[in-house]
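Shown here is one chain on its own, the form predicted alone, set out as structure tokens.
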Amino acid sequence: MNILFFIISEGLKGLFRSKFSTFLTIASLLLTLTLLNIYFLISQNILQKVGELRGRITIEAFLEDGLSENEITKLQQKILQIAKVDTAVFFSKDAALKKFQELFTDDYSQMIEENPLPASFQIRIRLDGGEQNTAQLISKIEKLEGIDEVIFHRKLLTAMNYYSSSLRQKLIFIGVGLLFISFGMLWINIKITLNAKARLIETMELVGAKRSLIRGPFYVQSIFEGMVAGVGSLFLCYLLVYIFDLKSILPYYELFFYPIYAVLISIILSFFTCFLAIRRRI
């Protein structure tokens, strides 16, 4: 209990008798963290957007002429047990030509002497799966019976797959950049500290200490700074979003803040670092 109050305690006294390299690992691991919170905001909205352009696809069935409404009815339910059918709306022959009236201002119906559109479901499918995932989804209401037809904005899916997944990637890597870029700037000033401290290091292993002895402190010193420099940078997210007015370009951004993890991350990222630089030094 003794030894654990002593590594407390001089963690935190390590905190105050270093105060430049204190500062330096705090504001270094702050503006990463900022960065990467605000990367993270950004990243969910536009894939998001994404989604919701993707969510907005649908697919139209024409049915074949002369189906009864029990087997409208049927066919609608049988559509609807599809996995990842969203909803099947029906529109009847008359509902087809008076939107198709509405699209040209001639009267078509003095043209015709009957209603020659068939009915037809518009299907809204979820697109999260590939291209052949959803290519088999249309075969199988293809294969329906009472099915004629199937139009479906095939290259439409395709370049938006193509750009999200696109998207996904570089947004991936950016993140994975400021991964580096933290970690980096965290190094640099775990290894300042210990050149600091090599003279007490030192000291403390010719008088036979033992290294957890001599670790603990800057783990706990590691515990704090993260944990300052998490809460710091919700903060200042926070702040930006409200000075700047982000709400109105970034309408997700309260889905998307968790404060408990953000300060979780901090401090994993500000421990294990420092875990792997005292590692090699003592």
Contents of the next structure:
Amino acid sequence: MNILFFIISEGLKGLFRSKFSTFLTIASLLLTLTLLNIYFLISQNILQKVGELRGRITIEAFLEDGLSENEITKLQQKILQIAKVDTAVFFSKDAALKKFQELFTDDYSQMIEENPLPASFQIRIRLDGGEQNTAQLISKIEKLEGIDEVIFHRKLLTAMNYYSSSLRQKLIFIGVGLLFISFGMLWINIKITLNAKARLIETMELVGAKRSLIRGPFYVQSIFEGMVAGVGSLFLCYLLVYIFDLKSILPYYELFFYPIYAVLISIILSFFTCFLAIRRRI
Amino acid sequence: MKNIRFNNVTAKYSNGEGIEIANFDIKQGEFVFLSGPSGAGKTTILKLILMTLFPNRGSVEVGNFNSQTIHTKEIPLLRRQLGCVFQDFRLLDDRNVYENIAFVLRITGHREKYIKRRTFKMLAEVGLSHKRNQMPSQLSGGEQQRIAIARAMANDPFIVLADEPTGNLDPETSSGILDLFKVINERGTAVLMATHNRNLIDTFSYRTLQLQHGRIIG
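How about the form predicted together with the partner chain, since we already have the form predicted alone?
Entire complex below, previous chain first.
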């Protein structure tokens, strides 16, 4: 208990003993975490927009003529049971004609005796399975009894799938790159600190301090530095959002500001870098 | 009884310096000078006792520990039974005088009450209680060495190893430091002092291990 108290109190005192090094660590963490937060904010908004666009793409499944109400309901249930189908909204022949008349203002009902437009289902699907899965899904719908024809924007869907997966990969790559930059900056900073304290550490070893007792306060210090930088970067991001009115450009700004996660990432990054650097040295 | 024993110890650095076939004992309560010119092997012997260096041949026994059988994790426990005083003081310059002495007690897991009592006692013994809140850099060389001695004695070691403890001090201050070592020895703690100061050795009639080119010649 005394040893644990010693490690924690030494770690906290260490924050103030080496003020410059503490400042450098927190400043570099704060800078990279703010960049990371802004990056997440932007990428989240981009992915949300892409998701929205994809969500607007619907598949039209035209029905054979003469289906009873009961058959249509059963068909709708069968469609909804297919994996990745989100919604299937029924459009009757009359609704189709009404829509047609809205698009083309001329009153064709006078010219034709019977409504030639078929009833249909407007189907929305989740497009997260790639092009092949989408094709399989459409083929399943086509094979259902009562379905006459399925129409969808194949090229648009393919392009959407390609760009969204490519964009996601690029965003992940940039995110990992930023994390590595943060790690590198912290690593250099801790190495400089350890070099400056090399003699101190050696003296501690000579007077009988166990390695765990020398390392422990560094770990405690890194956790607190991570915590301060994490909270600071969140605060900075909120300021940026309000000062530059990013809310109007990035409407999904709330979505990525999970404060606990941001602080946790900061603590883990700070502790993990410190852990690796110190284990190599002491 | 805790002793130090060198059994046919040879320890060489890559440049060929070090010590060769050293055999000697230091018994509890003894005062021993390690004498010889620079590079004769004085510091090597202290390093072997502290087990920052291990022999190429032979063995070093320090109390209950043996260089051939000691586990890495036991080395801090060995060092807690020794007191170390260095020529350049080696105080922890990021904390004040009180914290420097308290540090060696804290790492052994003592209670805060005991640490406070013991630290104040050690400060009183070296006559620097009034400087307890000062940083090492605010002290003179002699004062820093006194604090180093107080720190070395805090854990009540059976031997104090002193590597040229007066090397950076003027004659008057050196004399005061030597008096402190004498008092420590009179209380039953062994002292092994490395020095190349012939006058110092001649002033005291203690046993001297004379080193030359890594060999004990007397």
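What we label the rigid core is the largest C-alpha set whose atoms superpose within 1.5 Å from one form to the other. Residue numbers count along the first chain shown, from 1. It should be emphasised that the depicted structure is a prediction, and the values quoted were computed from it without experimental measurement.
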ask   = Taking the rigid core as the reference frame, is the Cα of Arg154 displaced by 2 Å or more between the two forms?
value = no
request  = Answer yes if the Cα of Lys191 shifts by 2 angstroms or more between the two forms on a rigid-core superposition, and no otherwise.
outcome  = no
